[in-house]
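Encoded as structure tokens, the following chain is the form predicted alone, with no partner shown.
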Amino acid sequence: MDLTNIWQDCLSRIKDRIPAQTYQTWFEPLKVTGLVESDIVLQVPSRFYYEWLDSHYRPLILESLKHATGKDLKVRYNVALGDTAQDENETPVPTEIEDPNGFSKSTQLNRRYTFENFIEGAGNQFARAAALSICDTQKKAAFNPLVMYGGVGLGKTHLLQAVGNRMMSQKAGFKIIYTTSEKFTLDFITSIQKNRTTAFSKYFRSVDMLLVDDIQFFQRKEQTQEQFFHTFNDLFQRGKKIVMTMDKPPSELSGLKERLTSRFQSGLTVDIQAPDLETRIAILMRKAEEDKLDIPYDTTEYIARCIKSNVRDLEGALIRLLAYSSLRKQEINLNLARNVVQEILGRQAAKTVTIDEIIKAISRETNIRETLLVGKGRRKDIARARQLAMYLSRELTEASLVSIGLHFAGRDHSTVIHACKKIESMMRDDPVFQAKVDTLSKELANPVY
């Protein structure tokens, strides 16, 4: 059988029966690249496709193929790992989905986390220059250990895991281990009751770089707080590199021996900080790109303005869109991010505003149309309704006094300032100047929707 031309009448069947975004989002992405016995096997983006595709459209792809080929066929679906992902015409893959999140089972590592996609941001930026720093291999590390610390979700684990596949790749026959705290706990339990210690120390001394995630799992657990610092201990004398993530600064973490915090304090701690509006807004152009999502960007920026937590919550987020989008059948837009962050935050959480909205509620207000607003005119009236849209930007908005002047024909942050000064000076002046300003921002700080 001819599979392209198998595939394509199916794909003409289905765009035929949901809606363009629904087919753009989950149809245009697949590949058929075999068939092995009845099977006919796709190749998707990610495991997140595959349980989609599985759950939602089975009956319609088995009809569409049984339409085509007159046979009962079965799908089987095989996850694409980046430049590893088979070509249409070579072998049938395997029948089990192989490595779907990219991740290594010899390493532990998972290859998708890169510096490469990791989005730089003011809040991680040091972090950042401090794990690429550890991976010179030209040079002896300046530091050792390096301590990375923050929140739950705001990258720790992406920078740790970049380390070990930038050192990887880099540097044939390097030796590597990645563990959660959790994890080398366990296997310290299991070593204990198989009379198996020395192994597992021998283990964990023969590596050339020790990764560990979540340290803060340590708290409380004595014996295994002993056997790593005696790890540390080893490794550190023999100038082998040691990188750990926690959640707080090594001096915050109670339930750790004194000597064991002093050696983490021994070396280069750096935190990683939540990412601020327009890191957040490019976390999501991005994740929209590798998904190849068509994504409107007011309905990115609202995303970003309303998650301000970290990035895991960030991406949830533009899941459950996808997923409303889908389920629906309805087009991506502000108005069904609207009701996405709701159900996440709550309704009073979710409220929130941009300048464009401050100023069309301006261009109402004063009979103003918004040209006139982000333009040059001087006129007196228009020049004080731009002034009270620059003031409300300052006051509702994450925008920075350089972003909210490039909203208006691009005048400089000082212009901002001034119009801000001017906007309090009056309101202090005149109580009914500053009763309507008042109702304005409450307006737009609480619209219906």
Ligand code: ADP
Given for the second form:
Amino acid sequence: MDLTNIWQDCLSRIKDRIPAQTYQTWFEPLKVTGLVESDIVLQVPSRFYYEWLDSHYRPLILESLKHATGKDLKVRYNVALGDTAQDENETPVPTEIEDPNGFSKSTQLNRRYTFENFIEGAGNQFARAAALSICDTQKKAAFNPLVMYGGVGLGKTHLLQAVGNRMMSQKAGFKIIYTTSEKFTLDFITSIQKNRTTAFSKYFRSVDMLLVDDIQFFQRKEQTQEQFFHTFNDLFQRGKKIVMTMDKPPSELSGLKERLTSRFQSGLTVDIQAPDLETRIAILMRKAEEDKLDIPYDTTEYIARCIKSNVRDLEGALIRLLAYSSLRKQEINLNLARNVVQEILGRQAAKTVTIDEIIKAISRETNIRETLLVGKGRRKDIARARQLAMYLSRELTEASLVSIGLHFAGRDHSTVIHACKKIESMMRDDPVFQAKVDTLSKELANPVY
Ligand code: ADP
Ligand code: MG
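Same protein, different condition: the form predicted alone was shown, now please give the form predicted in complex with this ligand.
Below is the entire complex, every chain and molecule, led by the chain shown above.
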């Protein structure tokens, strides 16, 4: 097989595994230029490409090469000639802000994301309030920047875009940019290739508000971070608001320069937590209403109980429910929802378990009577089984630590925490025990209907 074929084979495999946009951005510009011993040589447009590819996609590339050739090839990068405009001083400086081709001029805002359709709940209340308050131009918000962090699918992008949309609607001529750190990086690279770094920085520095999503993708892009640092400082010093999102608190972002993360922390940092049951029900009802779906309440609640991780999965469940009902020409009901949920959750947690069921199961498993399990006795085997029951209650139910404690002779929440830690450490130390616990929790979470 010749080199081009090998590479084509690789690419088609890669294409199937990553979003189309990502593929276009990072893989289409690559050229394969040679095979030296067991190294395949890829030509990349610039050093940044190499940094990015290598830090994000190396395992994928290697795996695809192996698949295509059956051999463990290595990758070598070669930066295309012509990419010599790294030194800004050598590039002609445009006299005015030129139309910055190659990076986005538009605001990139999506009107779908507003405060009005953002459902408030315990997990996002504070973030929402902070986002709203930064939109209040009457009152000079005391904090800047605003950082919102949290796991995937919890509404970070939604809130960030809602800020942009709100600002655009309340102030004519307000200049705002929404970008992601990935796009910022790419635009920066493009500006280097096109000798437009000056225009690039002018463009970003001319805004009234800057919104940057998913800061964590700046990890290990030193030059881009540097560029962002200057942009940030410039805007900050002129009192322009900056709002950013990330997947972890700034202090825990690895691969980001200390001086950048300490800047992030100079304003207000708020977290977004997974929505609680009430919020999940409210979100589902709202989305169903938007999509004009008629879903019985018990079905809504069932979905909300089962899908806890994030809002994106909740939306996914609705879409799938709709697809099922139209494909099978069935009405949307609890039964259909069970199928959907089971499919989404795979073999885990397709049913919400109660603490009592957990206690029963442990009792069966260990031959220790239920009354003993929930009692005060301290015999070692009983205590251990009790700890396991507490651990599973925390993993598999939505009960608070306090209410778990109440099921076990009114023990307090710190006892429950201690139990969970103990079981976790035993699982780490003992794979056999871990496998046992895993099986038990699968059985509990996935009974036959
Ligand atoms: P993140 O950026 O944190 O990964 P997104 O903002 O993309 O998450 O949210 C995922 C989806 O869930 C989006 O379609 C968003 O509109 C929706 N969503 C998230 N939180 C809420 C909420 N509180 N109310 C309504 N929709 C929400
Ligand atoms: Mg997002």
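Remember, it's a predicted structure, so these values are computed and weren't measured experimentally. Rigid core here is just the name for the largest C-alpha set that superposes within 1.5 Å across the two forms. Numbering follows the first chain given and starts at 1.
Once both forms are fitted on their core, the CA shift for Glu258 between the two forms remains under 2 Å.
For Glu370, the Cα coordinates differ by 2 angstroms or more between the two forms after the core has been superposed. Annotation for Leu159: C-alpha shift under 2 angstroms between the two forms, rigid core superposed.
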